[in-house]
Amino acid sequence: MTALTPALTPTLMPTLMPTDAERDGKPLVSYWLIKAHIVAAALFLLLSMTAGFLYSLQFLGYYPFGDSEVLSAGHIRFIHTNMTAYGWLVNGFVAMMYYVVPRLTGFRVCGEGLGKLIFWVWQLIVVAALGGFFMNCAQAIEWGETPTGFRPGTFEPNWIPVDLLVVVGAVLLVVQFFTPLYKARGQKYYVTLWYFTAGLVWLALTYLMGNIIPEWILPGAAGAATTGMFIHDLVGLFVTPMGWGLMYFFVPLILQKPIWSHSLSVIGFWALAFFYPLNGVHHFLISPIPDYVEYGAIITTIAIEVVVTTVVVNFFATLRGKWSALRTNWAIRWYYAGAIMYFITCLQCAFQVTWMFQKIIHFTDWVVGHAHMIMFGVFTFWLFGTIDWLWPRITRRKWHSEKLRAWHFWLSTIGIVIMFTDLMIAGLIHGFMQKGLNPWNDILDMSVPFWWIRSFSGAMFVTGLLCFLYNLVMTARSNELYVEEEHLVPATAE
């Protein structure tokens, strides 16, 4: 195989439209807009793992900002949890959907103009958040502490409303890539396409959801339900979805092997949009939440288990016969380690939801193993892988450092792995000591040890990504030019 033609079958691999076509005098992708989402993303991530590493030593009694109003824990916190989600995750996935959709349809975004528009509006949207934290302006909802603008119940103005700008810059994204997908609308959308468009109209929705709804509708239990299928919604229903449509586009395209089973792709994304809606609750089970609320959270999270095992044996399927791409291609060594932490965290999620772990290990530090798993050792590491795939090609130089890639790699798998398991053991031991009602000093001077290694993990990731960032940099001041591969050469449409 020489080059990815239209003769392929466009529902199995992705048939792609050469980057330096023109239409209407422009070419079809705008690598200025991918590399300005990179470079945001990047600086947002550094911000926010600094944020978390800092946040991590207070539990040691090490933390710089003690005496510091502005700078407290819990402002840090919020910068931790925001800048990943909103800084880092949403300019990383869009920087990807300027390369990818046009490609899968042939037709340019709407507007470059309008993507620069999004991009510095975004950028400023961020920075306020940043601002309402510092001013104590932020709400009372994990990964929702964006500032509504107002007072808590009010209409009374104090800050800008970031909530309502969020939901104006989806709505601004769905405008431009919902363009090329309308005009493509006579072609046979591949699986890729068909995540961005639901993770694009999820975000708006799901925002709303958590954001407006408990703050002036629903108080108490109702509100609460409201909020916690916000916090899994925005990661099922739009971090996901577009985590696997990069997995589905950019694996096939490297392997240079049609996906295993497309019939596994939609039964992933059906069952998806089906189940992943009602998972919320399952964060606040044993509480007033009404019982067969949270039995119907359970059910459809244990469910998911089986949806994300389709999903994990498609891609490992894709990958057999080509096993040595996890020796030769970074790309594929993060893609696939994140596959497998997707894999292991679902894993566990479907037996953490029953009552009988909630029991245990609620309220302790293994659901924040959970978490970074997920958000680091997952869809941040398909970022990252590419990335990797991409930074040569739209900068059109070669990697300055195959070692700093292989720091950057090694030092993060290995800090997740190290921190995952070291709060997970936390979190059981503090669970059934809290079980047995041993006093709560105890607790603390057990976990120490644990918090130490956790901090020791946090720099290894922050450590890597300055090896990350430090390549990127020199990769593009870097006058050593890239020579693309001749396989993964785009043959023109016809």
Contents of the next structure:
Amino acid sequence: MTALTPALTPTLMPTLMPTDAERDGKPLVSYWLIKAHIVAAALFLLLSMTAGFLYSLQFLGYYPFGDSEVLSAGHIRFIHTNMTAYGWLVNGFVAMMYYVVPRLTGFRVCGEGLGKLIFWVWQLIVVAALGGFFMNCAQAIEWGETPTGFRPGTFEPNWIPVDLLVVVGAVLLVVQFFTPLYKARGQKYYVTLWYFTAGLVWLALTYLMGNIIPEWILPGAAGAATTGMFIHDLVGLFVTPMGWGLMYFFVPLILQKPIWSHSLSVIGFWALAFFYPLNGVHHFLISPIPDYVEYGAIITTIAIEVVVTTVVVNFFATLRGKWSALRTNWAIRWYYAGAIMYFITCLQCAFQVTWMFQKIIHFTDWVVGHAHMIMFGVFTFWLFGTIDWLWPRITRRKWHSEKLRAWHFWLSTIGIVIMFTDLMIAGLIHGFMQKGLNPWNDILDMSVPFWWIRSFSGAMFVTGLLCFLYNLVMTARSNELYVEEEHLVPATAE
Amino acid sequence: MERFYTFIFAAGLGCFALAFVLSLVFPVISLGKYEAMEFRDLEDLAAVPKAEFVELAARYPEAFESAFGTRTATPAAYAEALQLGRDIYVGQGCWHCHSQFVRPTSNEAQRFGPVSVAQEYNNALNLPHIWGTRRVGPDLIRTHGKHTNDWHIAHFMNPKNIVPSSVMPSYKYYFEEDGTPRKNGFSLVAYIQWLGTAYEDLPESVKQENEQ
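Show the form predicted together with the partner chain, please, because up to now only the form predicted on its own has appeared in this conversation.
All chains and molecules follow, beginning with the one already shown.
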């Protein structure tokens, strides 16, 4: 095995270190950690989606556990969103960072023992959060219902200190990944690392801010400004940077083609860093939060749309001349389907953030559709694409079934398009009926058919996911070896 | 430029701090200047138990006593009920189906009542606020006095009995078969009947300015 000297990472194209590269006599990349996080992520995604589907049944009158306080519909909803955030996305992104960071910096992560610790801390976080929800200990912060360990506003312990654990988990992640990042500080960073470095700092800060200030320090309207920022930053400053980091790494790698424009990457990153955190208050518009703060959030949200366009243009320009990859490569398909939906969701943002739209669509299913499009249609798609590409390379087995790969993609894609359209229409009608002072039960009756379609599209996601999970397991157990495609076998370093 | 420290300090810390100041410190300063913006703690909120709570105690003396250790609706019992009721509201995710603020738009003042003002949220039962982002059911911040206790109890036990198209879950486990509330049931009803009283308690001048 050749030892590696840290390669100067080129600006437009990540270098792919050999799969079995070594550093200081140990493998550069710890594959078992990647595998462990992928498996955990997939299981929690299944739990999350099942919970989401069950919750949707509440709206049809078929919720099965209505008699149980522990399994109440409200608890199931917490599980749906929190499993998505902390069970699926965090595990998924951590797995990808284990693959990407050492290969870009040329250094190993801090330690495998630490890796094991991080793995268990995060699984403990997720499981403890589940327990907390069942015991009615959730806190009133959207996306951060994870209990703090104290009754909000007081110092009475409720013994489920998930929030403190998340902070520990975030700090451990920082230690783990900042080690190679710091060692490579002399290098010019590749785009992916910009996003990962900043994203890890943001995760810790966002979490601390969102889970402490509104709970103990700022009640009411000022607290709403904080939780608005928290909801937004968790998506915008953790999930989004991680997602784009992945795209910048894997797309050029798979296409074997540099990113089209470095300047656009620079604009995309810095505009995200600058504008995104300023958007937070847009979750509570036309509210008792002072108007000028709302205007600020509205303007920066519209500005984000410009940024998004530059990034999306950059990626489509990269694809130019390689369109056939959309037909031949599943990962690229997932990535670009996600990129299109990213553009649509962000375009939607630019409109729905205005007061004109807010009047009508806030509080309605429109927003639910929006959230699913971004969380499922974009970031989950990107993780699916990455796992699809990585799994054969990690397990060194060929994908068990091509058909199931296709089913997974098409069920998910058609499902999300149906759900998005359905909820958007339902939301508009709801909004106008609300404005028209129609009785509330008329609004409910109007919504029921849309809720049926929503449950149906949710069932499509779940079915797709089951195909995927079955395929993952069968691939890992198969004995058909995977051989790296010719053009991706890197020249041995030096 | 494209190096480690740039991304930690300029992007990670710098941009975050800027947003923190602009969208958090600024509103806090502005809100602090509002009239009648004093923070109200739980003791203050519960100092005079509302009529609905007094009625609950009178209606179910035994159950009330076993829940709160007293037969009269004392401020201490009220404080306990409000906090517990809020805990249930949060823990059961009521706030994912109900909002708690009325906007000055979309005819909401006509449907629900006076538009919300920042002052009414500056209290111990809004740590953190539960404004909500989705209205599957109607807004609840003007609920005080809208329905009787009996209505709420019947509704919590089975919403469909009261509103046939309701999709709200039943909370019958907080009540006995015959509708006598358990401790959680008392607290939930007390909390729901409290919603809106913080607004009613505001000085007339603030309300007048808001409603004109």
